[in-house]
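Presented as C-alpha cells, the chain that follows is alone, the form predicted on its own.
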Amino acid sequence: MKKIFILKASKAKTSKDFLLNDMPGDGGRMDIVARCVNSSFFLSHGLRNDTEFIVTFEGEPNPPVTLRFKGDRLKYMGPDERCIGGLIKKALENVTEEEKESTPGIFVSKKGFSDILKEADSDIVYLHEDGEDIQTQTFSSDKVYFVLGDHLGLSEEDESLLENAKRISISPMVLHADHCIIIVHNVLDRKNL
C-alpha cells in the first residue's frame, strides 16, 4: 500500500531565506517539516519507496508553496535536519505555478492545501485524537492519504475541507506530527500493508 502523508505547515517560510542553524525560529518551524520528512522515509539502512510526503508552506513571504517528496525517486538526502533543510532551501529557489522537480524526488509548486486535497485520488484519513482507533481499521485501497497539522493544528476552515475524510486516532493524546507518521508506519508495517 502506498502511504501519502500531507502536512500543513502554517508558519513555514515560503522563500529560501532562512538559516539552517535556526529552522525553528527563522524558518517558521521548518524543523517540524524536516522531522516529518525524516519520519516518512528513513529506515535504518534505506528509504521507504512506498511513501510520499507532501507539505504545504503557509508562511511569509509568498504563500502557499507545496513540496512533494517521492520515496522511490529521492537521492542525496541524509536523515539530519540540516541536510533536509538544505534540500528544502534548494526547492524554494525557483517556485513556479506548475509542479517541477528541484532535486531527485523533490517537487515544488504554488499549490495550496485545498488544491492538494482536491487532487487526492483515493481514501483520505484525517489523523485526529478524537477519531476511530487505527488498530481496528482495515485499509482496502492500494493508496491512502494521511492528513495532519503542525504545532498549530488545522483551522476550522481546513477541517471543513476534510468533512468527508475518515477520522482516525493513533493516540488519545495530541502527538508531534513526526511521531504520528512513525506510529502510522509501525501499525501498517505490522499489518503488512
Given for the second form:
There are 2 protein chains.
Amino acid sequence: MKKIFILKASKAKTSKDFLLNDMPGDGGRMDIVARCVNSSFFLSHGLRNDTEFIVTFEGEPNPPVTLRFKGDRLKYMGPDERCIGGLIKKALENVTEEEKESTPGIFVSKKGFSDILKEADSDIVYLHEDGEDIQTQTFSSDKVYFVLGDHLGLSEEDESLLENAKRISISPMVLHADHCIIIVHNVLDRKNL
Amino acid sequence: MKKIFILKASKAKTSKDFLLNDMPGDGGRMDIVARCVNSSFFLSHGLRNDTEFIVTFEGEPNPPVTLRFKGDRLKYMGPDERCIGGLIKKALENVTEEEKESTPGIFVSKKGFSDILKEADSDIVYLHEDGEDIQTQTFSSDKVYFVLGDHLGLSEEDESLLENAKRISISPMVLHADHCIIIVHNVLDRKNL
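Alternate state requested, the form predicted in complex with another copy of the chain (shown: the form predicted on its own):
Time for the whole complex; same chain goes first.
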C-alpha cells in the first residue's frame, strides 16, 4: 500500500533564508517538518520507497509553498534535522507555480493545502484524537493519504476540506506529528500493508 | 508504570568539543541520541514525567560517560536536535566519577553500559527483532527497563549482560532507536501503563 502523509506547517518559512541553527524559531518550526521527513522514510538500513511526504508551508514571506518528498527517488538525505533542513533550503531557492524537482526525490511548487487535498485521488484519513482506533481499521485501497496538523493543529476552514475524510486516532495521548507518522507506519507494517 | 530506556551509543563523543553543526559526524551519531531524548519525553503539550532515558557514550576521547535524563525534572529542553545537543554539551563539560546534575533533569557520570545494567533493579526488556511481539506481553512491574542498541547494535559481550532480559520485538522492520521508543510508548499508552 502506498502511504502519503500530508502536513500543514502553519508557520514554516517560505524563503531559503531561514537559519539552520534556529529551525524552531527562525524557520517557523521547521524542526517539526524535518523530523516528519525522518519519520516518513527512515528504516534502520534504507528508506521506505512506498511512502510520500507532502508538506505545505504557510509561513512568511511567500506562502504557500508545497514540498513533496518521494521515498523511491530520495538521495543525499541523512536522518538528522540539519541535513534535511539543508535540502529544504535548497528546495526553497527557486519556487515556481509549476512543480519541479530541486534535488532527487524533493519536488517544490506554489500549491497550497487545499490544492493538495483536492488532488488526493484515494482514501483520506485525518489523524485526530477523537477518531476511531487505527488498530480496528481495515485498509483496502492501494493508496491512503494521512493528514496531520502541526503544533497549531488545523483550522475550521482546513477541517471543512476534510469532511469526507475518516477520522482515525492512533493514541490516547496527543502527540507530535512526527511521532504520529512512526505509529501509523508501525500499525501498517504489522498489517503487512 | 515507570519506563526507563537505555541506549548504548557506541561512537558518541565523550567530550564537550563536538560540533552542534555536525552531530552525525563529529558527534559520533549524537543526532541519534538527541532524537532518542525527544522520543522518550515529548508529548504535544508537555513532557512524560514517568520516563527516564539513560545513554552510555562509548566514543572518544574519554569513554565511558553516562547521561541520565529524568522526565519529572527536565527543564529548558526544546524538542529539536540542536537544543538537546546543547544540553548534552553542557553535561559533558565536567564529568566526574560521581553522578551529578548538569542542568535540571540531566545527570552525568563516568558509569559504563555494564554498570547501568547491573544497577537495574526491575524487569529488563531487550528490544530485538527476534523477540516476542510486545503487543502480546503483559507488564506487571511498576518499573521496566527497555534496552536499545544504536546503529551498530549491541556486541556479544553486551548481549551476555542481557542473558536474563526478555527479548521483545516491536516491529517486523528494523528501526532506528528513536522510532523504537515511540512505539514502546504507544503500546504502553494503549495499555494505560
